[in-house]
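The chain below stands alone and is given in structure tokens; this is the form predicted alone.
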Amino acid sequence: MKDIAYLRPQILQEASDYLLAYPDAKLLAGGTDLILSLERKKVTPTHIVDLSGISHLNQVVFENGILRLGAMVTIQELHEIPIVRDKFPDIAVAAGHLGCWQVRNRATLGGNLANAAPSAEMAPPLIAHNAKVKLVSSQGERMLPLEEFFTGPGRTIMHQGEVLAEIIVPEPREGLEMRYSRHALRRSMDISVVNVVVHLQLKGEIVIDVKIVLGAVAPTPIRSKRAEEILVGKKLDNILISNAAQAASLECQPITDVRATAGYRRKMVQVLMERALYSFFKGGAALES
């Protein structure tokens, strides 16, 4: 490995003026994807930019209704933090599926969502919340719904120079409940195949609101709005849920890879859709198949 120059800046804007100085310079957050890239020479970078002297890009603030996260925040702290716990728990619940243990220790939210992986675990729950990303750099900064933030495997919107430094993600409003599932080939460890965020709230027996997220089905996380169409207004019966279900399937892009093929993963998309949509019958939070 050819040598690299290791730089850890300690404000945003020193961060920001490295990656503008270093076209090549590769942002280190939690590693864990960076540095099997480097063993396996999927990247040459010139420099390193170590995010870890930026102390509060690891902080977890809930005020006003509002959750901000730092996007050194790790995923093991998403799953256990009591505030995300009990007002995001499809978060908490996805956090806890990413990886193994000491993978997550290490992980950070803000590499796993600017890695753009199309099967990244916390990308779904994040967009089904509504959540916002703060992007900054030397020049300013900017907010973009995390929605817009993919734009295909392993890209961004992000441009030159700006480091994505915080999640904001709204409260939940009162009656709203979640679900989060994945289908992967083993349950732990594992990259999913398939995973559903489904966010609906009820008034008696009809679908009042409702939004679909679906992950590793797509070049990006995406919306299903056909499925949300068919739902929204309607009492949530077999039927509706059956005819949702299958709309999901049909506006999902999935591919054939090492870990499934395309026909299997529009089906168990139809599988996973259906699970959820039932549980609401059952009540619950958070429900993870």
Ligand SMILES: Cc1cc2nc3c(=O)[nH]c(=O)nc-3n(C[C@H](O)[C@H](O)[C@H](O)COP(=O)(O)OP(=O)(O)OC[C@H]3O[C@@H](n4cnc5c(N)ncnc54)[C@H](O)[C@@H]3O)c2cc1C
Contents of the next structure:
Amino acid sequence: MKDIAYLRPQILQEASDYLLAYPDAKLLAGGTDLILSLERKKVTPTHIVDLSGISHLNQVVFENGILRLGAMVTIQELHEIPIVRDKFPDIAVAAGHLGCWQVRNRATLGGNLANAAPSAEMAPPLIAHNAKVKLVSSQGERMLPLEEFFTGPGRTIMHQGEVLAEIIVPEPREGLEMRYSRHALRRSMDISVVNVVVHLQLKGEIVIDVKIVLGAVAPTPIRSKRAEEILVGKKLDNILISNAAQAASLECQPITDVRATAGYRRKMVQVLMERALYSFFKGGAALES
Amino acid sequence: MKVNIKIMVNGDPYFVQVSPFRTLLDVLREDIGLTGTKKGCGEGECGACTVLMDGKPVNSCLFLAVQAEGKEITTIEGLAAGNLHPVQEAFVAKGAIQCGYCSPGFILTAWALLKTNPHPTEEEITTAISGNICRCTGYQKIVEAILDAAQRLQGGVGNV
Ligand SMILES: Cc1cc2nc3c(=O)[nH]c(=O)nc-3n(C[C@H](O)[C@H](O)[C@H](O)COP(=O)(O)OP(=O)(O)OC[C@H]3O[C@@H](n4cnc5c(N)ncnc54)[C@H](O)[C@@H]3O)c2cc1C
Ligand code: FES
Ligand code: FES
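Form predicted alone already given; the form predicted in complex with this ligand follows:
Time for the whole complex; same chain goes first.
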């Protein structure tokens, strides 16, 4: 293998400087995606820039109704932190489904998002929560909605020299209920075939607010805006549920790969949507896996 | 470019010179000579290479040795102090070992679980070990061994 240089900056700006100085440098977070790509020679960086020396990237702060997650917070931490479990249960549940314990102890939130797999476990719940991402470079910083972050499989809106520093999540409104569901071929240790997150608020039987995000069924995680339009302002009943589930399954653009065919994925979107929506009838039914 | 690092393994410091892309697994086995940690898939799927990093199980095949600087690594060699560790005794007593290739990984994962959750349910055990693969035992005896280990660690004898 070609020679690789290893760099471990202490501050973000320095990491950004390295990325700008060495165009073929790669950031290293937990390494659970990157090390496989190195071994398979899918990437051949000249420099590895390890983010683990930048201490504030590990921080989790909940203040004034805003949750701030450093990019280096691990998936296992997200699964365990009481404030996440309590106020953002779908995020904690999604985290618990990523890989296995060994992987979760290394895998980071920033790495999961920056890697930009269409199936990235953490993206759908965070998009549903209106999360924003903070991108930092030596030239400055910018914030944008996570929904605009992904541009294709493995591609994001980040420029050369930018580092994903923080994920900012507002506390959900009182009365909003959340459902996370995934379908994978095995119960654990498998990438999702379909991910569905539904955030919904009912007033009586009327849907007053709803957000639907689908993972692994398009080049990037997507909102199902058509299903949202069908639901909002209406009485949640069997016909509405069936229409919304069908709309979501038509709106996604799945592919056929080793795990599932496009048709199967579409069908599973419909099934998971129906299950998620029916669960709001019962009021507060547990989050599904 | 090689990097000089100090790694703490089982409480002992090791000073090694490594290429940045070498995994902790390879450095443990080839440079340090601790071959109790096994290599199965090399891709994070099987858990044979499990070690503890600051007490938490991680796959050493998905871990660059340079990332271990400043961390406490525990391998299977670090578990037994003279006699077998209670988790190891439980695996022997319950017949949870056949070929043994997966055992170091399972035992370390089990030990990490029992340290934070001394009375796990069967379901908590199967969740914890879902990243460890065994091709011989069919898992049931491993789950029984971990339940038994929980009792042994409580000072009980376990139902052998
Ligand atoms: C056995 C196994 C099972 C898995 N199961 C799942 C699963 O079920 N669901 C799932 O979604 N994923 C899964 N993964 C994939 C992986 O573990 C996750 O995507 C993980 O969150 C990646 O994080 P990391 O810190 O390890 O990233 P790394 O491998 O360190 O980095 C990934 C990429 O992101 C870039 N990067 C990292 N941090 C930043 C940052 N702060 N700013 C900018 N760029 C950055 C890196 O340069 C690299 O290109 C699995 C992996 C394995 C090995
Ligand atoms: S060798 Fe590391 S998980 Fe298989
Ligand atoms: S005992 Fe042979 S693989 Fe587990």
